[in-house]
Every structure is written in C-alpha cells, then in structure tokens.
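What follows is a single chain, given as structure tokens, in the form predicted alone.
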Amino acid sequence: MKAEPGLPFHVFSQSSITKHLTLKRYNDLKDIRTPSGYSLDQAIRSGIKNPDSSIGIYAGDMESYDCFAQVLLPIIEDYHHLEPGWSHKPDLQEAVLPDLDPKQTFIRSSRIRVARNLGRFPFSGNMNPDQRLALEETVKQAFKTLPETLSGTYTSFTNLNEKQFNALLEKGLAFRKGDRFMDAAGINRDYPLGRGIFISRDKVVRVWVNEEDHLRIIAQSPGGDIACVFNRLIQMIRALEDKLHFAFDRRKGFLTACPTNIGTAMRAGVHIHLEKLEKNPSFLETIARDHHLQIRGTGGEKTAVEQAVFDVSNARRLGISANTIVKDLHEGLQAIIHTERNL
C-alpha cells in the first residue's frame, strides 16, 4: 500500500502506520509532545527505518496512548480484532487445572510472562541513562522486600565483563540487545546500562529489567503443569505491584512500549514435541485457530521448528482476562495432545 504524499514513510511500507496514519492525522499530531517530550516522529521512527515492520509504532510513555490516540487506537483495534465496546478484563485469580502431560511425553516446558512498565518513568525507547539507572534502583529496592517464598538474587549487567555476561547468556539467564526494530525505536540505547535480571531461589521466576519494557516477569518450569507456573507468576506480580505503580488504563489494561502487547500483556505458552502433527500442519493450525492459539517456531516468532518442537501460545491479549488466556491454552493443548496421540 502506498503512503500518502507528505508522510515520512517508505513507499512500500507494510507497517500498520501506513494504513492508519493518514496525512491529516499526521499533521494533527506532529507537533504534540507528551509530558516526557515524546513526539509522533519518535513513535514511528522504527516503522520508517524498517518498512517490513508489521506495526511500526512504539509508545514512549503511558501518555502516548492518549496523545496519539488518533493513530494508536485504530492500530490496536485492528491488530487485536476487537469488537465495539471492548475493554480490558482485569480478572487475575490463581488457577486449578490438571497437568495434561505428567510424564512429559509431549510438553517439554511451560512458560508464562507478562510485561509491566512503571507509570512514573518514560518507556524504554524514551529513557536517558540516568532514568534507566533510577528505574533499575527502584526495582532493586522492591526485590529486597519480597517474601521469603519469592526471594532471590538480582544481577545487574552494567558492571559485568564480557566473559561474565556471555556465561549468563549461555545459561539463558540474560537477555541480548533487542532486534533492529527495537534498536530503531531507541530501546537498545545505552545497552547494557541499567539492565539486569532477578532470579528466584527456586529458579522458577525471573524478572528482566529494562528490556523492551521496564519489567518482563517470567515464570517457567519443565513439564506441562500450566496452573502451577501461572500461580507462581501471579504471586510475583502481586508482590511487586504492592511496591511499584504499574502503567495502567482501565480500558486498555497494562500499557506497554509496543501496542500489540497491551491488555493483559501476557504470553502463556509451552514447548511441545509433535512428530505426527509436524507432518500434518493443517490439523495443528485448525486446533490453534479454534482455541485462539498461535503456533511459532522452536525459538519463537520468525524461527524454524527444530526436532518437531513447537512454541504454542495465546494469540489474544486484550479484551479477555489472564485466566481466560490460560484456560484457552489448557483446552487447546488437550486437543493437540489428543490429536497427536491418535493420528
């Protein structure tokens, strides 16, 4: 689709901004600045530099969603396939669900994560070094107040040498600099300054600090006991939100740097071994569609399937509750395992 004359987009950009940011909207919004100084030109910089970006716009703070609502709202409604009257569903209760694969015949691991930002700081793409360090210090103090059952160790990447950092990467205990889309948005700026990772003593819960969002709270465990992983995640979320003010909107839910993640800001998924369904992808795609799931490669989005291990996770994040997401995943996996066994 061609961009309208006067818009600062590549002619063949595939980003949602090409569809939703008309010349009139651009002119209406181009001079607006959020309280932290974020502009529309900064918001769309990643889409301009990366014409193959599917979205092409990032929020620079929680106020971006109001200041640039003319373009962000239609993008959100389009991406999330929302019906009129949509709203965030705040339900977040501990789940009781049976382990679908206690012998771990199929499900290798379960992983559920949420993104959270602190309302009083700009988002990652709009932060200066002092703000990154101040946010890190704020979060470190919150970690110190965790109850014994959630306590653990925080490691800051700032002062690690290359050998120490690479050792953490090899163990999957650190996160790398973001991709080119995040880089163009300013999210990678100053890396690894102010970044770090918290790991609970039992190794189930991790928290990434200052990645794409201020916090990425992750619960992960071998096997398919999704409810256990989900409940541990909830415990950590509740413990942290008592100390930290998360960026939140009653209609949009938890606000994130990328508008595709708002709402629950949750991805719940498993790595699952499916030798038969790998050879019958249409069956897998049908089950996934029926249960609002997404099938990805072994390493996540835009990766290949290796040794028949798929990443299966929720496709919806906004307009439904976190508990509904977990229920959809559980029911979908039940259908997938049944089909795999009987093919």
Contents of the next structure:
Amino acid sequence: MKAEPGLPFHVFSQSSITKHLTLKRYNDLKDIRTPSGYSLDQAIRSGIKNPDSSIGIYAGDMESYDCFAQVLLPIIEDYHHLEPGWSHKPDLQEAVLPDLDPKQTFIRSSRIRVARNLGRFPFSGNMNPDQRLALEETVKQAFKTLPETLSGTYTSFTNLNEKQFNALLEKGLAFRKGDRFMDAAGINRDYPLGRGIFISRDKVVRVWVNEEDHLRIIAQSPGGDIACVFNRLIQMIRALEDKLHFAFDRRKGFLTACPTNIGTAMRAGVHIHLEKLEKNPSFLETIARDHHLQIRGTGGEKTAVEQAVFDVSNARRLGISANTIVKDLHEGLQAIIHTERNL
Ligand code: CIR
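The form predicted in complex with citrulline is what I need now, so please give it after the form predicted alone.
The complete assembly is shown below, putting the previous chain first.
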C-alpha cells in the first residue's frame, strides 16, 4: 500500500501504520504529547526507519493507548482480528491438561511468557537511564519478597564480565540487544544498563527486566507438560502483581510496548520436532489455522526452521483468555502429533 502524501513516510510498505495512519489521523495526533512527553513521531520511528515492519509503532507509556487511540485501535483490531464489542478476558486459573508427549518424542520444550509493564514508568523505548535503573531497583525489591517456592537470584547484566555474560547467553538465560525494529524505537538505548534476569532456584521461572517490556515473566521446561509450565507461570504472576502495579486497561488488558502483545500479553508455545510435517507444510498450516496457532522458525520470529524443529505458539492474545490460549495450544498440538505419527 502507498502511504498518502503529507505523511512522514512515502514508502511502499505493508506495515500497519501505512495501512491505518491516514493523513487526517496523523494531523489530528501529531501535536499531542502523552504525560511522559511521548509523541506520535516517536511512536512510529521504528516503522519509518524499517519499511519492512509488519506493524511499525510502539507505545511509549500506558497513556499512549488513549492519546493515540485513533491509530492504535484500528491497528489492534486488525492485528488481533477483533469483532465489534471485543474486550480483554481476564480468566487466569491453574489448568489440568495431560502431558501430550511424556516420552518427549516430538516436543522438545514448552515455554509460556507474559509481558508486563509498570504503570508509573514510561515504556522501554521512552525511558532515560535513571528511570531504567529505578525500575530495576523496584523490581529487585519485589523479587526479595517472593515465597520460598518461587525464590531465586537476580543478576544484573552490568555486573557481569563478557565471559560470565556469554555463559548465561549460551544457556538461554540472558538476552542481547533487540533487533533493528526495537533499536529504531529506542528500546536498545543504554543497553545493558538496568537490564538483567531473575532465575528461580529450579530454573523453570525466569523474569527478564527492561527488555522490550519492563518485565517478561517466563516459565520454561523441557518436554510437553504445558499445564505444569502454565501453573508455575501463574504463581509467579500472582506473586509479582501483589507488589507491582502493572499497566492495565479493563478493555485492552495488559498494556505493552508493541500493540501485538496487549491483552493477555501471553505467548504459549513449544519447540516441536516434525520431520514428516516439514515435508507436508500444507497439513501443518491447516492445523495451525484451525487452532489459532502461529508457526515460526526455530529461533522464533523472523527465523528459519532448523533440523525440522518448529516453534508453535498461539496467534491470538487479546479478546481471548489465557486459559483458552493454553487449551487451544493443547488441542492443536494433539492434532499436530496425531498427523505427524500417521503420515
Ligand atoms: C514490526 O513492526 O515488524 C516489528 N515492530 C515487530 C512487530 C511484532 N511482531 C509481530 O508482528 N508478530
């Protein structure tokens, strides 16, 4: 789609901002500032610098969703395929679901994460160094109050030398600077200042601090016992939400830097080895569509499939509860494993 003349971008782009940021909307919003001083021009920096963006816009604080609703709402409704009258579904209860692959023939690992931001801080692309450090300190204090079953260690990346950091990275326990999309949005600014990771003693629960969102709360375990992973995640979310005030809106759910994550802000997925389905991609695509799943490369978004290991996760995050997401994933994986066995 070609953007209208008068907009700050005139590129041939398929991004959501090219589609939904009309000249009228741009002119209506361009002089508005959120309480933390964030502007529409800042919000769309990433999409302008990266014309191959699929979305192209990031919120700079929780108020961005109201101040720039004229453009963000159509983007959200389009991306999340929302019907009129949509709203966040708050259900978050422990689940009971059988392990689909107890011998770990197909499912290598299960990982469920939620994004959370603290309402009183600007979002990641809009933070100064003092704010990043203050956020890290606030979260560190909350980690100290965790019950015994969730307790663990917080490691600030600035306290690590290169060798120590690389050792964490190899174990999948650290995160690097984000990609060029996040970079243009300001999310990588001052890295690694204020960034770090909390790891529970049993290593199942981790929390990334000051990545794309203030917090990424993650539960991860080898094998396919999705319910077990989900239940550990819920325990951690509940323990932290008692101490920290997460950015939340009754209709839009949990508010995140990227509008693709709002709502439950949850991504529940597995790494699954599918030798036969790799050669029959149309079967996999059909099952994924029927169960609202997303098939990605081994390394996640915008990566290739290596040695037939696929990343299968939920495609929907808003207008659907966390429990329904996990149920959809479970049913979809059952269908995938059944097809793989019988091909
Ligand atoms: C983009 O607009 O392409 C990047 N900011 C990433 C968008 C997030 N992910 C997605 O569409 N699944």
